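Given next, in structure tokens, is a single chain: the form predicted on its own.
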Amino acid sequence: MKNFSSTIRDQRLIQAALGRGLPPLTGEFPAIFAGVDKVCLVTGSDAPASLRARATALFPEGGQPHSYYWLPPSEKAKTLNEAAKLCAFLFSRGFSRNSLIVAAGGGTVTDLAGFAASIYMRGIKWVSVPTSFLGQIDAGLGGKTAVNLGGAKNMLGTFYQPALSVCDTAFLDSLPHAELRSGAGELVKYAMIGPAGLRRTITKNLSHALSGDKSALTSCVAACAEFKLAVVAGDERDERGMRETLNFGHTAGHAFEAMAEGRLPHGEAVARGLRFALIVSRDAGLLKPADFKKMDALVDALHLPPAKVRADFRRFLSLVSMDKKARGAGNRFILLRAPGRTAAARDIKDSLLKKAFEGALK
């Protein structure tokens, strides 16, 4: 399956290569490569050799003359240091304005490398490649990149469009089934957000995606991607609600991953931070019991271990209050009056946000 998209956002084009065992894409798109001199390929220390030959082949050398940097391996390597380093490196190698990175890996690299690429000589091209089922249905798409602080996800960053945005499949070749099931929780989220059309093809493929079919992995990734991309070319710098519904279940999924310290895997944290908002959706009135189980079944489908969280109420109101989408409130949440329909709330009462903690984390 190769599928070659852009979607207009004004006049410019966000462009992605979205299928499985896609051709060398610097002859797909020659006006992104053209003039570059050189190009550097980032991604994790720990990355399989397989990744790395892969992302290799779809940006082979030609006249480009290639560098490699790895990052250090898990979410630890999303700050400012490891970005100073990063963009230390370019420096003394002579990267310039008509330079590229390419970020290939999960979630971290390309936040990271995306990061790097906006303020290294104010902006130079880059291109993202997420490798994991996560980073290709959410992470590693959008232009939103950054780096942590203080404990806080995502504190310092940009807006910056990659000048191509690349899910190939084949890379979750070789991922283990808790790596795919960690993914999933974003997936369920479109499940939850999104159209119908988009809900139907993530519940037809939801277990064979679990269990590794190929097929069934390439067919959400693509109608996640696509969603994603066309949500993003309608407000870029969220600036107008549309993107923050791909907020949902975030909230108290950052604040769960924060309480457990590396223990809860990204994609796990947002399950259960789903599960929350959905409880609070229902026990605020929006939502509909029966709508609720629906959409709650979908988390109980990812059959998630238990979470690693200690049960701090206390603390997981200190971080809610403190993420970035609060604007000013106590606490400010995304949440679903009904399958695709989301509605912002603010400054919800303890006692129905605690009751929703005890259920997201049982």
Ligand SMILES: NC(=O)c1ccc[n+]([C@@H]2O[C@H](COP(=O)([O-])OP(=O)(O)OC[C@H]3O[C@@H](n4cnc5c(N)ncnc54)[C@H](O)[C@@H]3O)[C@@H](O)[C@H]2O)c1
Contents of the next structure:
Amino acid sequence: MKNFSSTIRDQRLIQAALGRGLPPLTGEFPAIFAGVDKVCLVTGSDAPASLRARATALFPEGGQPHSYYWLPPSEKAKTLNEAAKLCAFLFSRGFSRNSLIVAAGGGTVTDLAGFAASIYMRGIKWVSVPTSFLGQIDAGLGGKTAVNLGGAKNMLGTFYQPALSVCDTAFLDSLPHAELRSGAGELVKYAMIGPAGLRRTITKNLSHALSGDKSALTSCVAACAEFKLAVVAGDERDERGMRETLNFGHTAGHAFEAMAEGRLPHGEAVARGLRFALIVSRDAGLLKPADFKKMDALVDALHLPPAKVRADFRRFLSLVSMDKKARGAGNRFILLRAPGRTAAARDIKDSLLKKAFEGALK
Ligand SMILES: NC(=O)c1ccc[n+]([C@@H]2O[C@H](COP(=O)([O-])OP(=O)(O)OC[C@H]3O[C@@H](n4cnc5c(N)ncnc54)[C@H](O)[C@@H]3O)[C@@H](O)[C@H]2O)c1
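Can you give me the structure for the form predicted in complex with the named molecule, which would complement the form predicted on its own we have just seen?
All chains and molecules follow, beginning with the one already shown.
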């Protein structure tokens, strides 16, 4: 097991445990579990039984009684109503400010359960246990919690750090290939925005990770999680420009995801958003054609299936202008100047966006 922690500016610690086949964690992190009166294990209703069994083995029922809560599958979980239902469940079971939520699942489970933890009794402790590839390299780390609103992604949410994030890559053994590929959408994002060492690790392991190779997956999770936690430690509340780089490809990606109405997994939408951002970066004269080619080849390597998105450019424009990061501009995107170097750009011409939109959905 590899444990690491980063210290945020106000001296709070972000802690993570990484590895494959981790031991029970209650004994490893006694400070987190001391004084906890009750534990609620939250998972997705479509998760395999093995996921729940492994999560329970990581947090065995000891002094504290466990309650179990199942969320609706995937994005259906991320509504204000589902957060209220989970809070009502906790209340009915007598959960107090000394209680703990363990969220074990994909990014939708950790986003929703983290959100509920942040509002229940003005905030109770939670532990994030991402079980999808995408969750272990990104969604389950860093304390952004969210629900969707009116068809737009992540419009309500909080910054609320888990007491611990646990990335056990043994969970990935039961993950279907389509979910590995979706996670690889976020993986190639890190290769585009991250430092050269991270890019090398990802490039070396990408095809093996896509085919489910255990050691390649563990190497990618360790490298990406370490990078993400360092970025979060430097800019926890997304105010200093560092954390915003993680949003590369996401403004367009979220729009594609919303337009597909549940038919496009998050990471695939992000991968198409990355291609969109690469085309805009090249055509705006920021990114050299040779660098574009290298970065775009990473998207090619994912062998994405056809996007199930209607090519409605007007709707796309309206969605990207609603993005949280638009900050009053007509549109605002994170672009790439070179591998590892991003730049924010606003009010980009529609003609340029249209070409990238068509290129991304091809
Ligand atoms: N908070 C953040 O910083 C952040 C960052 C990136 C993405 N996200 C959010 O994460 C979500 C996407 O996460 P996701 O890709 O994990 O999707 P998901 O939560 O929908 O999970 C995908 C599918 O994989 C299944 N699954 C999960 N773990 C499994 C396992 N070990 N074995 C078998 N099946 C398993 C789930 O049951 C689900 O059917 C989006 O809502 C996105 O907005 C959040």
